[in-house]
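The form predicted alone is given below as one chain in C-alpha cells.
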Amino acid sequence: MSPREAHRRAQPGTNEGPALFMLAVIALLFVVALLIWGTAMLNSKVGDLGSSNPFVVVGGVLSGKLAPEPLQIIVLVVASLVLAVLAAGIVVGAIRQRGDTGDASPVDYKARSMAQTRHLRGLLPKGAAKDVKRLKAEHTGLGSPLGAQVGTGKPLRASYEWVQIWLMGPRAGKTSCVCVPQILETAGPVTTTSNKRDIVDLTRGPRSMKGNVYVHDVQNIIGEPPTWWWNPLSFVVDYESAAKLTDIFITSSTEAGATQDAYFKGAAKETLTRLFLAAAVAGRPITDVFEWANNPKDEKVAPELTPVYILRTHGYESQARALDRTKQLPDKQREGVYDNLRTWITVLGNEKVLPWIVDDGTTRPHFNPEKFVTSTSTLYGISKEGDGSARAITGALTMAVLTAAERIGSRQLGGRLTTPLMAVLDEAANVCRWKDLPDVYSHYGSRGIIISSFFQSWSQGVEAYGENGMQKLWSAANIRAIGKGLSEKEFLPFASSLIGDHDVVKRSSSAQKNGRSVTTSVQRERIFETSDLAALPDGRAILMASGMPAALIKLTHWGEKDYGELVMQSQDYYEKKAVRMSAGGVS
C-alpha cells in the first residue's frame, strides 16, 4: 500500500530489500569494471600484461601496472558522462511516472493505474493536430484545452466535435483552469454564461483582439450598460419556435419535477405560446405579451392590437380560435390559467430589463445570432437565480445562438460549422435552463457546436434538467470530468465505479516458530474510493473521455499560459473600471 494513503496501515514488509540492494551494488560494480576494461583495451601497452582477460586488465589498471593514456582517459570520461545522463534520465522518468515532481499531488501515484500516454494519443498535441486537419478547422486552434497529463505534463485537448460536461465544486479551479483557457484558445466565435464578472474581466481583453465583444448584463450584475439589445421574439418564426421560447420561461422560473396542476400548466403553456406567436408575427415588442397576460379580457385595447385578431389576420386561425376559447372560460378558470403564465413572465415587467430587450428608438444595434455564429466575436450572458432573476432572457439568447449555429452549420461543408462555435456554459443550471439542451447535446458536436457545461454538483444539474435530463447530458458528453469539492453520496460511488479497478499486491504476515512469514497475493481494488474522490486535491481532476480509460489530469492555470500577461492586464483594467463606475466615476 502506498505510504501516501495515510488513512491506511502499511502492509507487512519482506526480506527482499537487502537482496535487491546487493544486486544493485553488484550491477554498478560490473558496469564500472566493464568501462575500465573496455577503455583499457585502447591502451597501446595493454599487450605488456600478457593477457586480455578482463580480470587481468582491470587489475593492471587498478594496481598501476598499466599507466593510462590520453585517449583512454578521454573515452572513459565521455562514456561515464553518457552513462550518467542515461541514469539521470531513467531516474527523472521514474519520478515523473510516480508523480513525484515539484507540483506533485498526493493522488498522482494513482495515475500509474489509469490511462497512459498510449491511451490518450488522440488528446495529445500530435493527435489533436491530426484531428483538426481532418475537420478542416486548423485555423480555429488545436481543439478545446482540458489540462495536462499527470506524469508527462503533456497538454490534452478535446476534438472540435466533442461536447463536454464538468462537475466541480466551488473553488476547484473551474474558471481559472478550464473556462478561461477554453474561451481564449479558440479563434472562432465563443458564447459563454456566468453569474459573476470574473470570466468577463479575465477574457474580455484578449477576446476583443479577435472580434466584437457583447456583454449581456440584463440584471446589472457587473454594471455593463445596454449599448445593444436583442428581441427574444426574433427567435420566433412559427408555433414550434414560440413553444421553445415558452419552455425557456417556464424552466427558468420553476424547478425540474416541481408539482403543478397538469390542466392549468398545460393550458397556461399553450396560451403563452400563442401570445408570443402573436407578438412576433405582428412585430410587436415583447412587452405586449406582459400587457396581454395581465389583461386577458383585452379591456380598453384596440381590436387590431388584440392577440386573437393578430393571429387570425396572419393566418393562424386555429390558434386564434383556441386562444379565444381560453379567454371565454369562466372567470375563475381563466384566472387559473393566466395566473400560471404570469409567474413565468414576471421579468418582462422589470423596468431594468427592458432596455436589453426593447428597441428604445436610438441607434443601438440589434444582436443577430446568425451573423454572430459566422464571426469571431464573443458573447457573455450574465444572470443569476433568485428574486428578480432574468435568466429566462439569458437562456433564450443562448438557445437562439445555438439554434442559429445548428441551422447555419447544416448548410456548410460536411453539415457542420466550418469554424466551430465554442459554448462555455458556466453555471449552466442557474443561467441556461433550456429544457432541450440534454436532447441536442448528442449531435451538437457533429455540427461544430462545442459545448462545455459546468455544474457544482450532480444534484444541481438534476434540479435544472431533472434526473433523466442530467443522465442524458452525462451520457451524451464525449468528455466527462470531475474535480474537487464533490460530496454527494449517490454520485461519488457511481463515479468511482466508472474510473474502475486495478490489481494491488497484498501481503499478510503470521508469526511462526522460526520467525515471521509473509504471504503475497494479488487483489482487485478501486483506483479511487468514494472517500478519495471526496478529498480530491487542488489542481487535479478525473477525465473520462469516450473510448479511453479514465485519466488523472493536472488543471493548468491561465497564469501558466503564454497569454497569462494579457489575461492579467484585462482583469486589472476591467476590475478598476468597475470600481470607478460603482463610485460614480466616468467609465
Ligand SMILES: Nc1ncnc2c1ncn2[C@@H]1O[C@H](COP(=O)(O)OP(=O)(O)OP(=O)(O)O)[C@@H](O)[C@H]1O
The other form holds:
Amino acid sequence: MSPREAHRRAQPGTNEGPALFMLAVIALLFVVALLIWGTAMLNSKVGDLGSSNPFVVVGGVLSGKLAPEPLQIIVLVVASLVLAVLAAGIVVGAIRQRGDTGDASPVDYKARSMAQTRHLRGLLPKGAAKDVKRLKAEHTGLGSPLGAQVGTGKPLRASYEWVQIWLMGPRAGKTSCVCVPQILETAGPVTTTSNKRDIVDLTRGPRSMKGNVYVHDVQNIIGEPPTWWWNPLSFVVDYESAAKLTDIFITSSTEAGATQDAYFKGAAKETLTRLFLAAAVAGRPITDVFEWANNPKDEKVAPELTPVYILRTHGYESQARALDRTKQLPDKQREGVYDNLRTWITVLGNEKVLPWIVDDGTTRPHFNPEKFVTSTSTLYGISKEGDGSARAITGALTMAVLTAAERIGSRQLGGRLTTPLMAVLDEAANVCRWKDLPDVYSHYGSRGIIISSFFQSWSQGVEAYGENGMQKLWSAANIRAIGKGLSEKEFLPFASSLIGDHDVVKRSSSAQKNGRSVTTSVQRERIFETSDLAALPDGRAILMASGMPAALIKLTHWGEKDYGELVMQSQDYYEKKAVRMSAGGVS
Ligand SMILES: Nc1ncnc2c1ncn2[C@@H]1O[C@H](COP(=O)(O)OP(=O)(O)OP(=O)(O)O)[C@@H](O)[C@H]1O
Ligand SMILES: [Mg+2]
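Just the form predicted alone so far, so send over the form predicted in complex with the ligand.
First the chain shown before, then all remaining chains and molecules of the complex.
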C-alpha cells in the first residue's frame, strides 16, 4: 500500500475481510487438491484404489496408499511452479496498477481515478510512433517527451503538432525533467530561452554534436562572448514588422497592464516604429535609432541622414510626414513623446550590448533565422529582467526565429516544417515578452513549431502577457501541465476543477448490540483538492492533454535517461569552464 498524504485518515475496515480471507484459503485448498488429483491420475496404480472419485484419489495420495511415481511428481512440481509464477505475475501487475513501485509517491493512488492506459494511448510509445509516422517526422524523433505514466513507467510523448504550457513552482524540475529532455530528444532545430546558465550547461555538449550552437548572452549573464551577432532590424521589412519590434521593446521594459499616459504611449509607439523602419530601410545600424531618439530635432545631422528624409526617399511618404509632424510639436509635447520612447530603448545605448547587435567590421557571422530553422542547430537566448530592457533583444531574436519558422513552414509540404522546430521557452515570462505569443499558439502546432512555455506561476504569465493573453495561451495549448510549488488562490481551485471529480466509496462504522456494523455509500469528491495540488510532491505533475482526462505523470530527470552521462559531462565541462573564465582564465 503506498503511503498516502499526512492529512488523510484511513477509512474504517469492512466486515468482509474475514470472509474474503476464508474464501481465498478455500480457493487455494481447492487448487492444491485439484493438482494432486490430476497428477495422481497419471499414476499407473491409481486403478488399485477402486475409484477415480477425487476425494478417494486425493485421500489415497495423502494417506500414502498410492505411492507416488516419478512422472506424477515431475508434473506436480512443474504445474505448481507454473501456477506460482502466474500468481506472482498477477500480484505484481496489481501492484503496478496501484502505482506501488519502488519510487511510489504519496499521491500515486489517485492515478487510479485519472487517465488510464486506454486514454493515454496516443501519448504512449506505440501511439506516439504512429503519430510521428503520420506527420512524416520519424527523422526528428519519437515525439516531444513529457514524462512517464505512473505505475507502468512507460514514456509519454506529445505529438509534433501540439503546443504545451507548463506551470511549476521554483525548483520543481522544469529545466531538468522537461526542458532538457525536450531539447535533447529531437534531431531538429531547437530555440530555447532561460534566465540562467543551467539549461545551456546541461544540453550544449550533446546539442553541439547535432549542429551549431548559438548562445545569445546580451546581459553577460553566463559570460558568453559575442562570437556572432544579430541585427534586430533584419526583422523589419515593413511598417507592421517595425511595429512588432517596437512592441517587444515596450513589453520588455514595462509590465503588462502598467498604466502609462495613453496619448504619449500611443504617439511614442508610432514614433519609435517609424524610427526603426527608417533605420531598417536605409540599412543603418540600430544605434542610429538611439541617436535619433535622443536628438528629436535632428540637430547637426546631415539632411540625408534624418529619419524623415530616409522614410520619404524609401517610399514611406505618409510615415515621413507623420514623423515630421511629431518633430514639429511644441517642445513640451514632443519631449513627452520622446521621453516615453527613450525609456524603452535605453539598451541601444549600452556599450556592452552593442557587439551583439551591430557589425563591428570583423568576420563574425550574422545570425540568419531562416537558415537556422532549416538546420539542426541550437539557439539559447539568455536574459532576465532589468538592465535597461536588454531582454527586448533576446525576445526579438526569439520572435524573429519563430516568425521565420512560420514563413518557411508555410512553404513546405503540408504547410508545416518538414523537421519540426522545438521552441523550449524556459522562464518564458522573463525572457520572451512577445505579446503575440498567446495568439500564435493556436496555429503554430500545425506549422511544425512546437512551443513549450514554462512558468513558475499563473501570475508570472499574467505579468508578461496580461490576464487575457495568459488565458489565451492556456486555452490554446494542447498540453497543459502543472507541477509542485504552486499556491495561487484562484488558479489552484480552477486546476482542481479541471482535473475533476471521482466516485469514492465511503464507509462508516457504528457500534451495534451484537458487534460492529459498517455501511457504505458512494460520494463525488475532487480527485485533487486545492490543498492536494498545493502539496503536490517531488517528481510528479498533472498532465491535461487535449481530448483525454487529466493524468498523473512521473517527471523523468535527465539523470534517468540513456543520455544522462552525456548531460553530466556537458554540465561538468561548461560549469568548470565558466569558473575558469570568471577567474580571468582563457576559454
Ligand atoms: N525528479 C527529480 N529527480 C532528481 N532531481 C531532481 C528532480 N527534479 C528536480 N531535481 C533537481 O532539483 C533541482 C531543481 O530542478 P530544476 O532546476 O529542474 O527546477 P526548475 O523548476 O527548473 O527550477 P527554477 O524555477 O529555479 O528554474 C535540480 O538540481 C534538479 O537536478
Ligand atoms: Mg529552471
